[in-house]
Amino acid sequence: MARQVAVIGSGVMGHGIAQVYALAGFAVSLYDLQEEFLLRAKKSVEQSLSLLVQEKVITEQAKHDALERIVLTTDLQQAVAKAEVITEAVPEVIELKWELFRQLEEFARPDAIIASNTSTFSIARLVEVAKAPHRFIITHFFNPAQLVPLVEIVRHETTSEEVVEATRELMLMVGKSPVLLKKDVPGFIANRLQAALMREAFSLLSDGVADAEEIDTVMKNGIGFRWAFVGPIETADFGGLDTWKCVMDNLAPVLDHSKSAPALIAELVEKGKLGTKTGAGIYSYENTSVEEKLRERDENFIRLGKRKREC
């Protein structure tokens, strides 16, 4: 199994993926275009590891060792030369990914697995220009990658069985919960489920059924509380399929059927109100520390993760 990996792109997803590998004992080459991006990523990894120490998930020594395993570089060839697995986490621009894959096929070992963290493109689209599509695969980590267990694995029809199995074993080795899709569908599984729920949530908000905080409370203290341990299909079994047949028959006709992003989101994006990154979105963050809110989120994720591992 691989012990040397490379992560291309050090943004929100990239640095989290690098942390996952480093904490599991892998030597990680973390690449980006500018040293400034890499130093920012290293700081984020250090803060995240410190939180794990605080929550007694890892030791101070484990934090130190993980940081030592991450090598920062702006040299792509150097980053991937020895890597057995390369994870791409660059922006969702297909031409950018194609150019990167062209370079990876030139610089990487011929037996290296090339994985994409895309949440937008199908594997068929990604490998359109690949010379060796049999070694390409999608490993879609869920944000924040260092804390959320899920990784969706998507193969191409030409992806070798060895690559699929090695990828699945690797995800298990680094402590993830891999799900291998039987079909390559837009949005995979997680984002399709999430988008369906988000569409209805914003419809309820726009229709004035409840305000944002109340809708989020319903999710956090009702549905989300239950779904942390019991999935939607299990929920149907537990509740009785006859009951859920009635529920769906009654509700399906009146649920939101929009085929584009909610108008409220489009309006706020047009105004430059993008959420925490700009200090305003659905909620206002003007008098709130966004950093503190994200820290609180991550603390709760860590505690939930500990509880789930105990089960």
Ligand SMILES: NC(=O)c1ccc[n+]([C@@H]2O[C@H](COP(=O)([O-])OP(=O)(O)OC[C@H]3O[C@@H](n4cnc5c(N)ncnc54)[C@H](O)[C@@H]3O)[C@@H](O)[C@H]2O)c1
The other form holds:
Amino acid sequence: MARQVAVIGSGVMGHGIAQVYALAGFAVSLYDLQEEFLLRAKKSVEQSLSLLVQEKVITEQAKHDALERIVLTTDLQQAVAKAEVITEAVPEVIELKWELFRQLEEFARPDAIIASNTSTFSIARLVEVAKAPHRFIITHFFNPAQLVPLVEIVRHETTSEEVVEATRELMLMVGKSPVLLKKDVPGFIANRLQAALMREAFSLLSDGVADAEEIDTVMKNGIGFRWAFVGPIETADFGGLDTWKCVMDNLAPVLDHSKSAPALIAELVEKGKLGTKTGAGIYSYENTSVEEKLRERDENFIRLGKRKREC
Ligand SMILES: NC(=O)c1ccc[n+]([C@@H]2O[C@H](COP(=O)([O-])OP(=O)(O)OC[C@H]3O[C@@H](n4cnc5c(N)ncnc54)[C@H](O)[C@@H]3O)[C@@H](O)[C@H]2O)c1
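Rather than the form predicted alone that you just supplied, could I have the structure of the form predicted in complex with the ligand?
Starting with the chain above, the whole complex follows.
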């Protein structure tokens, strides 16, 4: 019988995480508050699997089997009753996550691992209300979860070694590239690196050094081109540490040091312009549909993923 997992919350992240497990052969219970959210999620999984078939990463049969393995439910108790691992991907609101954990501790198997996909809360904060914190862990997937290989794993000081090891093995089993953090720091590793870079990108934009498209081009054709295969620490070694000492000594004092979100982001959020999810953000998406943009992104990610797996 297929091993059983549950995914709670079927939004941007939850549906992708469900797809990852289903494609790896797990029976998945996907839970959300309303059936229409679940149907939308299943449609997104189907579209994503079709893209993987189109790009010859999986067969039509594998797509069919993966879809069959995902069971949709609005009954939380039923969703988690048999699950060995429960991954929550509900909104980033601590009270919401605490209330969910209270219910999970009541309904789940006593040996089930409870994993959070939080992007900002420390594991210490998440388990503040937990009765059995030893089985809690963070598995931080990246959007789109079904395509980006990285999963950051963060443990609590009380998380058992068995839970940490089982989670790491599970991530490898479903084809992910896990990194276990040695410390529980806000934003983990990836979002700290990403936030540092975004702060500077938005500062250059607001200073009028370049427009959004030019800044994105610099990233895509320069730094980003390298970063899929060479990390920042390797980059320092490859470039020469003497050179990088000068670069950092000269640039660190002039880099942006803001302590809050860039003003432009705050302004657009205020206007309800949230990016692709509302059809407009920094870019207007007037000439290409959001669906086309996201499809193009995913096709490129699939091809990059193939190339990385060959290395
Ligand atoms: N979006 C990203 O790029 C991203 C990346 C990594 C991590 N995360 C994290 O993943 C989590 C989910 O983010 P998202 O972007 O998928 O959010 P989302 O808003 O797209 O989806 C959340 C889903 O949870 C459901 N939900 C709300 N309350 C619930 C409850 N009490 N029980 C069950 N389901 C409930 C909603 O109906 C919705 O379908 C957050 O913790 C977020 O910080 C997001």
